[in-house]
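First, one chain by itself: the form predicted alone, in structure tokens.
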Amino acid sequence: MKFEFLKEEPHGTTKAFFLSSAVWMVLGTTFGFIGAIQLVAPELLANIPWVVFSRIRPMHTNAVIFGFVGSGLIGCAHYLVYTLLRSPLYSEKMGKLTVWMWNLAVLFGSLTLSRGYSQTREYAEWIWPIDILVLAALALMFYNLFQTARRRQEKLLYVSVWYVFAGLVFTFFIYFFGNAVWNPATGSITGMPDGILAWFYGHGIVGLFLTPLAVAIAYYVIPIVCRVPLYSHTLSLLGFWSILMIYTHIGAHHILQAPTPTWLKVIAITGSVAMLLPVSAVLVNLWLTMRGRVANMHATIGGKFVFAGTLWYLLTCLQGPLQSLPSVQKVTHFNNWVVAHAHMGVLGFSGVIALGGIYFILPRITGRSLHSEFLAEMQYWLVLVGMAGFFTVLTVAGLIQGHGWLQGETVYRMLPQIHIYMVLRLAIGVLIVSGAILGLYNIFMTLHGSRGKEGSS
């Protein structure tokens, strides 16, 4: 019996993974749509059970997350890791059970935080099945890649390589334990060490998942579209180490004002301050290697959005050592200052480089040019513009509850003041779920359309 959706095809798994994050992107920022709708006028759904803001507001995060900025990376590293090592994948039959495997994952995590069923933790929320799930992929995703690696032409490992496989085996086990899969029932485990557990997990997943992939799109993509060597392999590896050594320690700095224990808080916040090392180390290096040469990255859309991802990437590991500063933090944590960081790490920088790296691939493995360089322009402008909305509004809203909250007021009093600008986020938001809907037309019809002039091999 032949399973369709297996089948052996040219680039099938990195095609899958880019359809599956065009399809999330627009389920994921209607997710949030709706959120932000409930955060202005919250009767507006009539209290629908699974729409309410306890409900979606974790959907939205999940399906962005792995669904969209995930999918759109691991499509991209699948390509890359194939392409720089000369070898085909070993198995696309497995890619394309990984693929189905990650959406699976996705679509039953969504639809069981709709129903209810939770662990209510950070972006851990998914109950256990699911989490076997995801690791259980994350553990074919290496496999199929590793024996890719170990067949491959190319004996040098370029950075990109390096930074692929230390995303995907640091996710497996920061999953694992910050999921606490070895107990089931709740996905936990009690008191303060399970703060500190959620806190390790829930920031690595964006430093150790998220960043070491869109990192390495970043390396793959500057060299080729600027048509010259990387500035250097030796600052690439000081890079890709260091934030192996100092990221893995720093989520505690989400819980100062918790009983957190003393020399952890002081571990935490002198390890986000020293994360500038790693930061500096891979944008130095990105921006030597384009330097004199902008203008080339700007002629082609991929590259565009991949610039504009280190532009975010730096703001927003200026704000990360900032904010986890006890003097700051005062100001500044538990209000919107943090969802706009958030933003900014997960859809300015990793999000925006996922499309960035979407876009400059598909040419290559389609062999035509994109449906519309149109519709990628509008969607490259209305991520841009909409991206810099949410930063300004969130951070503003943040600062007046912050001040607030600092000078006596209760939450109630402030929420009136910062009313304005949640309508201005959910505006904002019309602009996003634009942008991801015209861009999973653009991805659909360059790799389903009728076929259009020939592009890049």
Given for the second form:
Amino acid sequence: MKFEFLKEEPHGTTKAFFLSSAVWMVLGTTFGFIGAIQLVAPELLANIPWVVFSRIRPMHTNAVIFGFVGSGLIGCAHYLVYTLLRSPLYSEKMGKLTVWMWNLAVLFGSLTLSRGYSQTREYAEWIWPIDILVLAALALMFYNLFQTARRRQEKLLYVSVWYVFAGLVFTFFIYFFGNAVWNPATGSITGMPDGILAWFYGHGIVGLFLTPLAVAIAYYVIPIVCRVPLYSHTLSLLGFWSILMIYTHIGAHHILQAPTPTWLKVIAITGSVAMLLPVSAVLVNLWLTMRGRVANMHATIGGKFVFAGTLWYLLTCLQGPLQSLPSVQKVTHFNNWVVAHAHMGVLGFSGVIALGGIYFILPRITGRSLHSEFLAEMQYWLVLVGMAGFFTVLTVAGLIQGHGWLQGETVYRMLPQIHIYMVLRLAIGVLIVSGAILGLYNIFMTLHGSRGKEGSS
Amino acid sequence: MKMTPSLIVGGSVAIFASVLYIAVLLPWSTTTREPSDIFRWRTPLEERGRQLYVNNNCSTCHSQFIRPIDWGLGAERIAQAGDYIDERPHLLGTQRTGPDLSQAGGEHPDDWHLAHFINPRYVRPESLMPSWEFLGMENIEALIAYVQSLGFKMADYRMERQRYWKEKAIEAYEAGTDANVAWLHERVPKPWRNLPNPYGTTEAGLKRGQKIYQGFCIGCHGPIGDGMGPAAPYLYPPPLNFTTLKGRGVSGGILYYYIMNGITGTAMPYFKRDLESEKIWDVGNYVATHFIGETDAGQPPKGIEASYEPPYGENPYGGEEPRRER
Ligand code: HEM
Ligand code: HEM
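Complement to the form predicted alone: the form predicted together with the partner chain:
The next block holds the full complex; its first chain is the one shown before.
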């Protein structure tokens, strides 16, 4: 059998993104695990340059954000757009090309980071050539989907489609400006404004890349699983436009205590609290759609993941405004509290919804059931329990650090105090890494396993 | 509202452009480009060190700005926008697994940093910082130069102080043990020299002292207090061999004074930020009892009578049991 680089097949792009997502979930969580080991036993892996904590950490964050969650969401986004618009993907070949570009970006990004090439700004660590690759891939995806939309049979655009297009447009521009690609050597501008730009970007990556795409999937899956129309068009509109207007403004809450202009801090804090508006518009709309039908959501594994994802979204977005208040940040900034929030947002909300989308869509594009419902179910529980464990342990560790510092304890003195929580985090990490491995096996076998092809089952 | 692809794309671009203006361009155009009072430009070597800091993402564990609520390393100066006019990329950081480094320059002499970068646990036994030995000597020197520049003119001032005292400390060390100890003790203000450890020697106190010794001192002064900890080969003057203090007029107050303030110019750090009073007395007494072999702990007080507490069972107030109400 000849290996075809850009093989054209029905749903080929979506399938390839799903498989990439599963692979990066294994690699990305393993990176995180290696990082966590070093916060427990710093001598264990000492002097192995390519896994040293501060290199493996950005490898972890970028691999899970762009590789795992990103690929999963983008794969679903392709499927949503051409299914909802009732027209085939404009070019499966171009789609495959973007899959390769995306994967190469994450791969080279990880490799260069591990060799000590980095631009160090959070989630913008990848060096310039990789930025260009990411931007080119995003532009091609947008072009491919936009051409699909222009050839559509369905005149009305469903909410999910809005979110996909807005998400892609915002991601492209945020990535372009955020990485300051006109300054290839540093990928940054100068001084305090660079901090502001970098967090405009970092916040945009979670808020305008991951969030809209994940919300798009929730909007797609829930009405189908519940077999009811969406609760409200007005709420959809409100949620959509308000998230674009508010989420974008508030990146400065990440460096709230740094010497940035005061008026910017005011915008960041008020905007963060105002985020309750788009979040409740979306969640009220989704949950009223499934009113009385939560059992339907739990009858399919895809629906189950998506439902859990909406719950994590609520928690993340209740915590978010809270921790943007100066009186709260006094305790929570700079410590593991924020790491708990980050995992809840990126894994609990967007990662879990990406998994939900994958499991919901897979049977529909392969034409047969999942390789194993049981394994998917296992993964669901591993991720859910792991996530709840992470949240608990890291929040407690963060509070201990934060209160200790506020009382005048030095950072060094607090290290032994959080040791036990770092051990627990490592242990709980095993659950999530195992979940990732089960997921990869299951998704691979569903796509390429011999079962079904021979007609046996 | 009828949603079409062009409305969505056009609307997104319009919103993006206006937000970019408000949240990035406006702050960019209004932030000061005036240097602050402590600012200075970095040397090429310091720049090279900074690049290593960038490439190895030291910001994943270290922030570089001090808030009004901060204690600890660097907390002598609250960050000002004018300190950051040459930061490219910014290194503000969002995580403090390690301490803030915005004022780290000159807090330690270069030899401390060398031992620390080779293996942080040599000088701070419970550190979580990775070893950077694999970077090679040349890179470590650049990193040290950069770290010593953090704090700009405030760091330069501290560095001058380190260099001045380093010369003296080496001179004293090379003059032999007697001269070195005498020199060290002369520098301690007299009231401190005459001050005995106000706490009595108790088993519990020694246990606490040992715990602190293992968490803070063992890498330099070594498990048996002979100054042969793993950091010793990198430090000059080397860590003090405590056994040499016996019979040379050491007191609880001298130990306390040096543990609290450190010995500027030598690798001996100050612990005033890590340890509060009783902990310093405890570790001092542990060192005195276990390594020096003589202690003044629990002697009748010379300085601070009110805090003197005799061991259980010895009543200094005339031996009479306090009268009990029937
Ligand atoms: C797919 C699941 C995961 C996702 C989406 C994820 C995402 C993230 C994100 C976004 C951060 C940055 C946090 C911040 O800057 O505040 C982070 C940090 C981290 N993650 Fe994960 N993570 C996942 C799984 C894991 C696993 C399984 C482990 C291993 C135990 C792990 C260990 C870590 C560690 C050690 C850090 C660094 C925290 C620090 O700097 O103190 N993560 N992760
Ligand atoms: C209502 C919405 C939200 C608000 C107001 C909010 C607010 C915040 C704030 C204030 C911080 C900084 C905390 C600090 O450093 O002290 C933060 C960090 C973070 N948030 Fe959120 N958040 C929201 C939703 C989300 C969502 C949905 C995600 C994920 C998709 C997310 C991912 C993250 C991550 C990864 C960080 C860590 C950044 C770092 O590396 O320091 N947040 N959030």
